[in-house]
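What follows is one chain in structure tokens, specifically the form predicted alone.
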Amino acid sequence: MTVKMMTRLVCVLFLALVTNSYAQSNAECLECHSDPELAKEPDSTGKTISLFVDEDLFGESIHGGFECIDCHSDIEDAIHEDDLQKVNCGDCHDDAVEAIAASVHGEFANGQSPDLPGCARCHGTHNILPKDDPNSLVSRMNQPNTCGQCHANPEVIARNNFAIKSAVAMYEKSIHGELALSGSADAATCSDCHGGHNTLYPLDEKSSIYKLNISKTCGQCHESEKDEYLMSVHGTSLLEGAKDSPTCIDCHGEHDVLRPDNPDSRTSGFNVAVDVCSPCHASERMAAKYGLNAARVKTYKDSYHGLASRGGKAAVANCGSCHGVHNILPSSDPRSLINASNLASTCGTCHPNASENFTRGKIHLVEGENETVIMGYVEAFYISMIVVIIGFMIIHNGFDLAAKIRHIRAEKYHAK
């Protein structure tokens, strides 16, 4: 018998001792509550609350072995008042109640929000099942629907001014949502990222989605990627206090994470430079603050690789192809893919037999930076040739057009 089971048994025995000795059995309760039409009178809002208890569902629930009065402890006789005290789940689940009280949902209780998600909203009432049961309201597959009672309800979203308006819809289209809805036991679902009873605001340092904690949260499933990220220039900068440094969700998204081979994904080859790297590496503010070169993204777009990518070529190098993805390091680091000693190998991924001489060409060629005398001569030669050739073509075509016009006029004159 586990500690949790023993705790529940002690709890039930305690409740039995403090409950009136002549209180009725479940069978007595079901004499009335087995009637599907049994309900409370409509309240001031016109809402009718069913009092029907499905004996079979209750028997199959996690509380199936309990007596009704174990939870409805203020009932002393089969004939009782309609306005009973609310069931206090904290009599047995005090740890969960404490966690909820300190959570973002607990703050709803402090403000007496009408949308407060109490225990029954998430777990059910007489039909509560273990979370590993596929039919449980809090099973991995069902969590999006359960959380969606509030987080996909436009009225609740508007009343409470939720920052993310369509979190559930985005999740269901994501790779995590697709896997969860297909029944995968390994797919990340709501509680894996946000926690269960202890859901906290993103700005709370104890929150699983606080910026400094996100890599740890994602690392529950993506451990090797987490380790690479933490030793990268982005991971170390973030831990050193550079709050602008990106973490997992800055590149992959939050609820809308898609496969890299999905054309709509932020991390697809076509979108990396524009959607992932540009927001930081093309930002003048970020460049000034951290000593970056804001022209890096532009020079990539103007390079052969960038032009080919924009032209629709899938098999072309993007930022991650050269710099790495989660393991991005400064070029001065011997482990970096763009360290001078590793460039031939990095370029060789696409260009077999790439030599050290091959790597001397610059990808990010900024005007006035890394230029040589020879490159200046080559540029001047090409510009001169373009001017001469195009100029000659214009002059040639001009003379040719003038000759044709004279010929046409002459034919018309002789025809007269």
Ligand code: HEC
Contents of the next structure:
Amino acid sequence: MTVKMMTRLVCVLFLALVTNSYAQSNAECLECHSDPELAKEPDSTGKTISLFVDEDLFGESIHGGFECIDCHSDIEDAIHEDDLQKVNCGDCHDDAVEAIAASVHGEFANGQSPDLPGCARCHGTHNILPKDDPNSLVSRMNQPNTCGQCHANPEVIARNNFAIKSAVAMYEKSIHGELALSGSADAATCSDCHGGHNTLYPLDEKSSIYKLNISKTCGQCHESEKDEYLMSVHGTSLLEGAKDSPTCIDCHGEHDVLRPDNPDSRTSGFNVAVDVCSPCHASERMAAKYGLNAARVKTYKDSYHGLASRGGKAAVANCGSCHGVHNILPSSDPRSLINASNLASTCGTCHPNASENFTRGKIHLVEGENETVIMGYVEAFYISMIVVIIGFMIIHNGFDLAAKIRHIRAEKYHAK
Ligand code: HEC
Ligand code: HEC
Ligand code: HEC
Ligand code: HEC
Ligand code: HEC
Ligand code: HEC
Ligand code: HEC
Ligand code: HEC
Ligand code: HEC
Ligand code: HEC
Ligand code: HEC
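Same protein, different form: I have the form predicted alone, so give me the form predicted in complex with this ligand.
Next comes the full complex, and the chain you just saw is listed first.
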């Protein structure tokens, strides 16, 4: 045994002796508190509070090697007062305390709502586990339940008037929720998008869910989509201040994200035109504000592709097939899929051997605007043909009717 080791041993023994002289060991506390029956006297409301501490659960917890009095630091002898101080986790985790205080869950957010969570509501007390342990209350799989104590509780939701009433229920049905609840370690859970402690309101510029920060938040896991999006007309115009331009959640939703191949998804081929692009590109207000044409959706719906899609044909082109979805650019941009020089290959993905002539036909045929002179003549010809044919039919039928009436009258006359 070296001298160094001996001095260390002496130190430890001495410390143990000193501490024990004025503080109780866990075993001593548990002499009383391992009794499942031990409970506090009923309070004025008649509620009894159990004082039982499960030794095994505590032993397995991350603080299992701690003395009870590390947390219950105001207890000094066996006969303790019943108005003990609340445990202050901040004695050792001051960074967590600071982050919570500055978050939506900080007590300053709206005065001192009794609904706001303290550390124990999200982590437990004697059963705290590391966040990576699947049984931890804040594990990826358990967060929906833990946050759901309040965010899926109708009374708490009504009292606090949350902007989104059913975040948890929607999340559980989403692709992220489905995967996270079945044990995926990669799919987004509440804290990936909101932070565990530094949760902020969506209108706060520092928030992970502030409109301009959302592409970065989703981009933690969807990097290639983020990169494409950031160079698109929507990504660049949003960062330049066009607040109406879409970010990821305008097209995908936030809690109800579904796979594009799910027919219920707003991003599925059949739904893109109406559910994704239409709210903005069929809006007169937005068209006026950004110099767009509000008829793009209508003209698509009336096109052969739109009609075939409404008829149930899945292989047909939707807005995204020609424009892209994350890489949308104006036709004037040479990188744009609808730039004249790229149309042969864009249409060519479905129309092999599409010639330049083929791609020249207008997709968005706007009445009176895009029509060529010839098309105007064709239309005029058809309209006059219709007038003439219907006119002839009316005259013909008129003569026919008159003849019949005359005939009936003649028969009646003869019958008399
Ligand atoms: C001799 C039995 C006994 C021992 C030993 C004992 N306790 Fe207690 N403890 C009690 C009783 C009884 C109460 C309930 C007092 C009351 O009715 O409010 C209590 C209450 C408590 C409370 C709850 C106080 C409150 O107001 O919510 C805590 C925390 C606590 N004990 C921790 C400890 C710790 C830590 C130790 C060891 C350092 C310890 N106790 C040792 C009997 C004991
Ligand atoms: C990691 C810190 C921590 C340690 C270590 C700890 N406790 Fe606690 N304990 C808490 C918290 C938090 C509460 C909830 C009340 C509060 O905030 O003060 C609590 C509450 C209690 C209560 C009141 C009943 C209840 O469950 O709310 C008792 C009794 C108690 N502890 C006993 C013990 C005993 C005995 C030990 C040691 C075996 C121990 N505690 C170790 C954090 C701790
Ligand atoms: C609204 C629920 C919530 C509250 C309140 C909360 N936490 Fe957390 N905490 C979490 C979540 C969720 C995680 C996991 C975050 C992650 O996966 O990055 C976490 C992680 C942690 C971690 C481990 C990771 C780290 O950041 O070091 C510690 C330690 C922690 N919390 C302590 C505390 C303390 C102390 C308090 C009280 C001041 C507290 N927490 C309050 C939800 C909460
Ligand atoms: C006496 C100091 C002390 C107190 C008081 C204390 N902790 Fe800890 N806590 C630690 C230490 C040390 C660790 C283990 C080191 C680590 O892995 O971060 C830890 C670990 C944790 C972890 C797991 C971190 C992870 O990796 O996921 C959580 C969660 C946690 N504590 C929450 C709490 C909460 C909540 C309270 C109050 C009820 C509390 N702690 C009170 C010292 C303390
Ligand atoms: C004990 C109840 C409780 C728990 C648990 C809880 N919250 Fe909250 N949360 C609240 C309350 C109350 C507010 C409203 C604060 C305010 O605006 O005054 C809030 C606000 C929010 C907001 C802003 C809501 C809005 O309408 O602007 C978000 C986002 C949020 N919480 C996310 C979470 C996440 C994520 C978790 C889990 C890691 C969680 N919360 C756990 C009670 C809770
Ligand atoms: C994939 C990312 C993502 C996940 C996962 C997620 N959220 Fe959200 N959440 C958001 C975004 C983005 C918003 C902001 C929507 C907006 O701007 O209106 C939001 C809004 C909220 C709001 C309302 C805030 C407000 O003021 O409008 C609450 C409450 C909330 N989330 C709770 C949760 C809870 C609880 C979970 C876990 C079950 C969760 N969220 C999972 C991205 C996410
Ligand atoms: C923590 C990582 C993470 C974050 C953050 C995240 N996701 Fe995901 N997301 C995933 C994983 C993992 C999948 C499943 C991928 C797979 O199985 O193909 C997924 C799937 C998707 C899908 C379906 C993909 C497909 O190929 O069918 C879409 C759409 C999606 N996420 C959009 C979003 C949006 C929008 C946000 C931000 C609001 C977001 N995600 C945030 C991890 C994340
Ligand atoms: C203008 C609307 C729009 C925006 C903005 C948008 N998406 Fe998409 N996204 C779509 C559509 C539509 C699809 C389906 C494409 C398909 O059918 O393959 C899609 C598909 C996806 C997929 C599935 C894989 C793939 O590429 O087909 C992921 C993951 C995804 N988006 C993530 C994101 C993320 C992350 C953001 C923000 C950085 C984002 N999206 C922004 C409309 C959009
Ligand atoms: C949340 C609203 C919103 C959604 C959803 C949206 N857009 Fe846009 N889009 C805009 C705005 C605003 C602009 C104009 C940006 C600017 O020029 O500042 C724009 C610009 C465009 C442009 C360039 C127009 C031009 O003349 O330069 C194209 C092409 C386009 N969007 C196609 C689409 C398609 C296809 C979809 C559906 C997959 C879609 N957008 C979804 C708001 C939206
Ligand atoms: C079959 C391919 C195709 C489909 C499907 C399609 N477009 Fe287009 N779109 C084009 C072409 C080619 C242009 C450029 C020529 C023009 O202005 O007609 C264009 C032009 C646009 C423009 C103006 C862009 C610019 O820079 O001039 C917008 C905005 C637009 N489309 C939106 C939509 C929306 C929204 C949908 C779905 C409702 C849609 N498109 C469906 C091919 C398509
Ligand atoms: C995603 C695949 C897809 C893309 C991309 C696409 N189309 Fe089509 N298109 C179809 C399908 C499928 C039909 C057949 C619809 C039907 O059954 O009526 C069709 C029909 C047509 C027709 C009607 C005559 C015919 O050949 O049946 C024309 C013209 C046409 N497309 C032009 C275009 C042009 C121009 C582009 C590029 C700007 C384009 N399409 C891009 C799938 C596509």
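Residue numbers count along the first chain shown, from 1. The term rigid core refers to the most C-alpha atoms you can superpose between the two forms while keeping them within 1.5 Å. Remember, it's a predicted structure, so these values are computed and weren't measured experimentally.
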property: Rigid core fit then residue 391 CA moved by 2 Å or more between the two forms; result: yes
property: Per-residue CA shift, residue 407 (Å; core superposed between the two forms); result: 12.6
